[in-house]
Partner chain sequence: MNTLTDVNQTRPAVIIRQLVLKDWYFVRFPMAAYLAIGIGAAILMSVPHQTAYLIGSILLLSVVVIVGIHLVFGTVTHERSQQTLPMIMSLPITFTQYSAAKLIANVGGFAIAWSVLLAVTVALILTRENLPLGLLPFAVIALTELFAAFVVILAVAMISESEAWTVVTMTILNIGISIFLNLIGSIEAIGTHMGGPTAVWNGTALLILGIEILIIVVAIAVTLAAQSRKKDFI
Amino acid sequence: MTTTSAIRLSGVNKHYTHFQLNDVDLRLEKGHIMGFIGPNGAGKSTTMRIIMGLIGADSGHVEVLGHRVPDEQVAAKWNIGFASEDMRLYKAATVGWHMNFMKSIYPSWDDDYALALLSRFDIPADLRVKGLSHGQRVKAGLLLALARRPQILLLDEPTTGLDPVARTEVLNELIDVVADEDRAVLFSSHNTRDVEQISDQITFLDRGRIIDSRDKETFLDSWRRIRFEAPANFDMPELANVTSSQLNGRLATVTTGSFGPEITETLTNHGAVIQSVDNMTLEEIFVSEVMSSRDGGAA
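Atomic model of the given sequence only [the form predicted on its own]:
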């Protein structure tokens, strides 16, 4: 079965006593890196476990590289690489032992690539895992996933706790992964700076629901924070697609996820003096999306 989609989830639900994953629709194409952003406990890890077939969805459709999961998960898993900041390796074994172990399982293991990553990540192959720093352990786990040359990389908070140099090394390697446009990365994190740096697709998850999913440039191009001085006795006009507005004396701020010149024109026509129209960071956009969703009771 052929497909251009690396991952496709449709109407996926999973219910626990104190948490529910609700009606998740997610599509990731080959050649793309999707930043999967949400606060702790939002359901990012649960979604990844469902994709890997580690847990089953209560309902919905899950497809990975054209294989139905969990029914065809064995075929799918041959082409999935997984890494996370809390991945556990055998403490008494060396990095080289882990590499040889993975090589004995996966025919796709690339020796030259593995050795290049060892050098790039500055990891001694003969050092036991218990002697590695936290950053080295994270990079070793990523090396073991990357050197298999999987078509899909699932990364669950892979940069948590890394120093700036180690983070940059990891992020640069992930950018190279999708250069051939035949592989895809789902990158789960609550660190929006890392996601903004490398992702071209963004999905926001909060309390078990996807609240928005678009390409990164659309997010960054659409959102604005407008600051203006309001005249005396100013009444805020009706503005389409505004997620929040604040008026403090004569100073006011409007945030919108669908900016257009009509917003500033309407404010100006009501006597406002525009002071600035500012782009927003991905972190600011995420907070605005979550707050708007929660305030409005939206999914």
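Basically, rigid core = biggest C-alpha set you can superpose within 1.5 Å across the two forms. Positions refer to the first chain, counted from 1. Computed from a predicted model, the values in this text were never measured in an experiment. Compared with the form predicted together with the partner chain:
- Positional change of residue 166 between these two forms stays under 2 Å at the C-alpha, relative to the superposed core.
- Core-superposed comparison between these two forms: CA of residue 71 displaced by less than 2 Å.
- The rigid-core alignment places the CA of residue 85 2 Å or more apart between these two forms.
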Contents of the next structure:
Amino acid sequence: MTTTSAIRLSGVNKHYTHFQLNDVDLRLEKGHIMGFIGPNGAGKSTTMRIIMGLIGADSGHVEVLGHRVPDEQVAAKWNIGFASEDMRLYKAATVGWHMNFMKSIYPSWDDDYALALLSRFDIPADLRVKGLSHGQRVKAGLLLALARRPQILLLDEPTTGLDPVARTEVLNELIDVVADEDRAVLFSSHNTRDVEQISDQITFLDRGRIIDSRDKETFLDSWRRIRFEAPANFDMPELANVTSSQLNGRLATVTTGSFGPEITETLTNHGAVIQSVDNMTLEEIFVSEVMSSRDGGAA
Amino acid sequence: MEPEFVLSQSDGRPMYLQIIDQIRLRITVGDWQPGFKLPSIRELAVSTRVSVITVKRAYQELENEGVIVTQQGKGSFVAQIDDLGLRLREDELEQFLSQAIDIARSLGLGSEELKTRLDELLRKENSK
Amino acid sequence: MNTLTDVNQTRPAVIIRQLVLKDWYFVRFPMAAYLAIGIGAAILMSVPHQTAYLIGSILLLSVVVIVGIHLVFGTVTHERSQQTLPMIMSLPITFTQYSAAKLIANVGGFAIAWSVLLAVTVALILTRENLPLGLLPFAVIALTELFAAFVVILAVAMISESEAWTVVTMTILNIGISIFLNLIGSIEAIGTHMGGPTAVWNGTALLILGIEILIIVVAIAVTLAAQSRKKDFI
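Given the form predicted on its own above, what does the protein look like in the form predicted together with the partner chain?
In what comes next, the whole complex appears, and the chain from above leads the way.
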């Protein structure tokens, strides 16, 4: 058994006139799903294109299953199924034509699976792409990536613009992929609920930088919102890793990204009466991280 | 075998706790007897549509509590403990009681006051 | 599972062939139509009437030019503007292989249409009495010039990745055709033999033809070299 990572980036930089990808480090192991979260323009698509070899990094190291990109991009691309929002199919051709085209290139193309996806995704194979709805086009693109059963799936916003039923279908397919421990999925989304449900690893990207990348359980576990009643003349104690604290009359809220019993202890010692310690959703965590990273400069 | 676990994103509790609850429930009602082989982490992740790491965490917690036992290369099994179902129910009761104690403390109630309140509640329930 | 191993891969040559067939598939109908128009134009040229000959020859030149424009826009410029390039470049190929496929599809496609038209033109000159044999070198030079202009436009389209530059090059070269043909016709070594009873392949004619072929070869080589240096494909 090899211990090669599915995807590995270290110190990757890419400079554009109005945007810059800074020192991106990323590691995705086989058998895992990584959710890539970031606001529009954070650099998610740029990062995924670099992994795919579609654009070249200015500096840094990129590896897919041990193949260096872009130098060994052909070997890497054999194993990656890629779909992105700005990837279009040929309008004048049918989905069936696209399927045959892919089949002529990939010996791993799975006809039965392709047909199953066709009906599950509700895509007419004999209609020109021109006549398909936006959602059907997105799903057709995913079908083409999925049906060749690549070891790695690299999907840029695969659920954007899909109705809830279609979204669930797509997420289900992604989970099915990692039933095989040798396969891996990296997908970006600004829908944090999708990411929260199926991801093992989560990476936050903002303004061209990775502001956090951890396994999901650690992520959710380390963030808490603490609400407490403050005594009169309460002096907010110095707390490590508190991203925001608000005092509104007697009621105060503290949000922390490294929760531990010592935080509630400190607060109690200062006379606070703890009302509740709440878990946070990934969306709330993401917003907190982005805000604090933007306030404090480097995360 | 496809365990029909019902998980909810709008349930405030973390997903792994929901999985733990569902597994405990199976054991308490006797569906899963001691020695029963649990689905593999990946199988359960795929069938419940949650991430592998979440299921892994749930299994770890259950293992730490001694509810399940994992044998390298063989899989996870419901622990061979007599009356496991009953004990899980007792655990659950204990958890609720300790929560009650926590809330009582935050309200500044002493042990005696808490006991009095519990007695009162018991009397009400019994007289129904 | 059915995941891919390194042995189970399609050879690059096969993928390139699929890409070429793909490009031709999308232009198959207009190309067939142009071919029909081209043959009609050639027949028109053979009608023993000055006006018919003039219309036929203009039609013939135009259709060759249009075939080139359609190929370049339909297969090179559109791949980018219609955003189908990310899908193609995510296939297991290098950008050089992708470029080779484009060159084969375009130069090959153009060459097929061009050869048919060349053959028809030559055949007409050889067989029809109203067309003097002396016209042959001039006709071959003129048609080869169209070929060279096409390859240059293709090179600009592929290297610049810009629709604007492609249009500018296309306009300049197409306006240049009539000037070029007048210029060639006015060269004594060519012009004087055009109406003559024999095809005169003198040094001047061969030199011009040689330069045209050289332009074609250099444009293709420069394109491949420039494409293999690129790092960003989309």
